[in-house]
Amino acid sequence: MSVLVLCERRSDGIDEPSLQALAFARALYPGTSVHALACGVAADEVAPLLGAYGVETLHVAEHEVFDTYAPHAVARAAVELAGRLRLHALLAGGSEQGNEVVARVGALLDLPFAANCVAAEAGPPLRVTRVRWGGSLLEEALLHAELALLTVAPHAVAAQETNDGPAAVERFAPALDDADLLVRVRERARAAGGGVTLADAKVVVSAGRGAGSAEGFAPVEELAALLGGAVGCSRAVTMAGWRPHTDQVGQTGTKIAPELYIACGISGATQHMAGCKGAKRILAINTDPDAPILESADYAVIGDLHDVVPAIAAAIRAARNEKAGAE
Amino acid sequence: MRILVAVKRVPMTGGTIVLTPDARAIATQHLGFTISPHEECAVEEAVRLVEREGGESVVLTLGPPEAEEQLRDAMAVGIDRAIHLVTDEEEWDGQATAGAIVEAVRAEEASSGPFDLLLFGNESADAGGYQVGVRVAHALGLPCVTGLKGIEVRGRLVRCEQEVPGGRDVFEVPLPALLTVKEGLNLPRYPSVPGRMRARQRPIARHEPQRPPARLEKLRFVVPEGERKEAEILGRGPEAAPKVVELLDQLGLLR
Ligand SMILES: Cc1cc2nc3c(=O)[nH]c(=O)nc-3n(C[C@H](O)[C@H](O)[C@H](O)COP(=O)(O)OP(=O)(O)OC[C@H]3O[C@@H](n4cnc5c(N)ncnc54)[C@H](O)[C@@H]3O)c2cc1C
């Protein structure tokens, strides 16, 4: 018996969630041979990398459709390969792509699928713990299937090198029909670079309903600019049309991981906090000393953001001038 | 165009999630409910498409009797009619949900003609299974594109945009198709008072599908132990600014 991990390619190799899924698979079935499927990759580049993460055999699916992202074709290739291997489980990283492709495998094979697992115990039936509500709730469940399909929630486990040699490579051309080729990226529109993105910013300054209006964001923007950070907001703000949805932090917005998250006039609903679990430190600025956010914040200032935020901006300027003067 | 939108009723959990004593559900006695945010955008998109292209929009949910509230909400912003797959309070897994929806769509298409577009949320806010739309598409033999933040119908083709780091990936598939969408696709409108009144008159077809045994069988929920922190209060009002600057300096963020 063996396990198969679907590995998503990235410009410089294989994406992190896939490497995490490999570590998860090896821990779940110790000693089992680990197969990986990668579509449209340069085998000689990827085989050493995946070998180092414990893959015995790398299966490379070859077809011109894999020059781009084609999730249904990937699922077809996975199903074809799964038919040839004797598998306990088929896994992928809990990225958007991983979840989509394994869902398609589940549909093709009519098997249940557990998305975003953080832990599992071999069965049968396989017992999994998976995340719900964007990470605010865990579910323990049994997966009743001969072949377990699951994805691994991002950062549930760390990628783990084994320092084995390169994986053996087996190439195959999956049988794909027109319907399998239909869903593929036709065009990649890339935004003009520049500016700090919310997901990567070292500092994020957000405001919520407490901002009161679109104009209420002026001091928030100023503070973010002073700190070289990005502006974020809560869903209350996007629903009011004060900021675009691309600024929304949370379960249905962007997940952030800054050194410091400054949350102004945000109550701290679970769905908002689901987006800032990666923040190292949180500073809440809120008129309400009992706001729930104070239970997940490291620091707080109790007060009106319209007074506090400009005062912080002014104090930063003053401190910087003083430093410049001293030098 | 004929458009079907599938939505799910979910609780608005607020600051903390509290479980029932058996830990098999969220205690919702004191909570309001809403349509899951991704699907709220699906509803809005369906209403806009029908406003522009003509046709009919139908909202479908699988859920307890109380989920009628969400069907009325969808009709209050312009959906024409509703299908309610009424369940007991037990939660259905993704496979069972998809199976019941497939049967309902087939029956609906047999009586009222085929849908051009089926819109689903990419994942429900509560269960986060990432699979119902994909399964329904496969069973109905439809192309499926997931996680969309842009949809543009051009004749019998639909251009679909996914947000990816650094930009957008564009897909194009022929209709009929099933698309799963995400919040940010559009800004949903609020229902008007006349809209709410009209929604009360609009028809809901009810069916009671049989729940098959769960193949992803929920045992219980656990609320993850967040590190409950006690925030250090740096001060009150603008006078706290120097303390904040001190903190920024400590963190090396002042340079
Ligand atoms: C399924 C689902 C998914 C969701 N996804 C998200 C998501 O991705 N992101 C998200 O943010 N939300 C999400 N929400 C919504 C979430 O539940 C909350 O409703 C939302 O986060 C509240 O936004 P808020 O904190 O800005 O507003 P409120 O909860 O109204 O809080 C406003 C806060 O501002 C404080 N305040 C008011 N005036 C001032 C002032 N002048 N100065 C300082 N403080 C002030 C108040 O004390 C209060 O704490 C989701 C909800 C559901 C049901």
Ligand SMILES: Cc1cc2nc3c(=O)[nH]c(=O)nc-3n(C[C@H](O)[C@H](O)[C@H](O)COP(=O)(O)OP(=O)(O)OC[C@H]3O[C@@H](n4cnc5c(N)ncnc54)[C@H](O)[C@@H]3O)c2cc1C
The other form holds:
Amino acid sequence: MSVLVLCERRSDGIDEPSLQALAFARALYPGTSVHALACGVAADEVAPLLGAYGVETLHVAEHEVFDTYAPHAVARAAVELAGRLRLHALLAGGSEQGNEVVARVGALLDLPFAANCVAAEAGPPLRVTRVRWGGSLLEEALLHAELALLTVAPHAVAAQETNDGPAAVERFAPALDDADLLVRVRERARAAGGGVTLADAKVVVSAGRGAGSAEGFAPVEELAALLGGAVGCSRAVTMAGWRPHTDQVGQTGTKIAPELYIACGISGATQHMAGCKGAKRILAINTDPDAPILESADYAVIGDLHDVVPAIAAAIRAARNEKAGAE
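Switch over from the form predicted in complex with this ligand to the form predicted on its own, please.
Single chain only below; no partners, no other molecules.
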């Protein structure tokens, strides 16, 4: 018996939610063979990485459609592979793509699917705990199926290396028809500005209504640049048109896990906290000492972001200048 994890590619290998799903799978079924499915990847490049995270065999689906993202084709490849392996479960990271593909696998196999799981106990039936209602509720449920289909909520577990050797590689060409090729990404529009992304940033500096306007983000952008981080915002900001949706942190935006999250003028609504709960440390800057975000913050400054953020930036510049002068 074995478990299969669907792995999403990125420019430098495999994305973090997929590596987290591998750790989740190993903990759920200790001692079980862990297989990975990747589409359109350079096997020689990712096999050592996946082997280091406990993958025994990497199955690489090959077809020209996998040069881009084609969710139904990936689901069809997963179903074909599941028919050849004696699987306990099929998992993926709880990203937009992971949830979409596993949902399609469930539709193809007529099986239930548990999304955004944070914990599980092997069955039968499989007992899962999953995030609901934007992170405000944890639901416990039983998954009655011969093949368990689930995705792992981002940052529910940490990716953990096993330091094993490279995964064995098996290539296959899934049987795809025209319907499987119908939905695919034709073009990607890059966000202006480039630089580090919210998902990858070690430091994220965000602002909410307290910024006051689009121009009010100037000190936030300055601090993020000084710290080599990314700029984020709350849903209220995107709804006001001050920042693009790609900058939004939250349940309906980007889920982040930086080393430090600096939240400026953000009250801490449930959907926002669901997006930043993976942060290692949270610094909240708010004029309201009773703002809900303070309950989750490791550090807090009660004050106006337009006064506090420039002061932090000035202190950083002064410290760096002093260090440079000493050298």
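Numbering follows the first chain given and starts at 1. What we label the rigid core is the largest C-alpha set whose atoms superpose within 1.5 Å from one form to the other. Quick caveat: nothing in here was measured; it's all calculated off a predicted structure.
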Exercise. Once the two forms are fit on the core, has A274 moved its CA by at least 2 Å between the two forms?
Worked result: yes
For this session: Superpose on the rigid core, then tell me if the C-alpha of Q248 is displaced by 2 angstroms or more between the two forms.
Result: yes
Exercise. Comparing between the two forms on the rigid core: C-alpha of A23 shifted by 2 Å or more?
Worked result: no
Problem set entry | between the two forms, C-alpha offset at A257 (rigid core aligned, Å) | 6.2
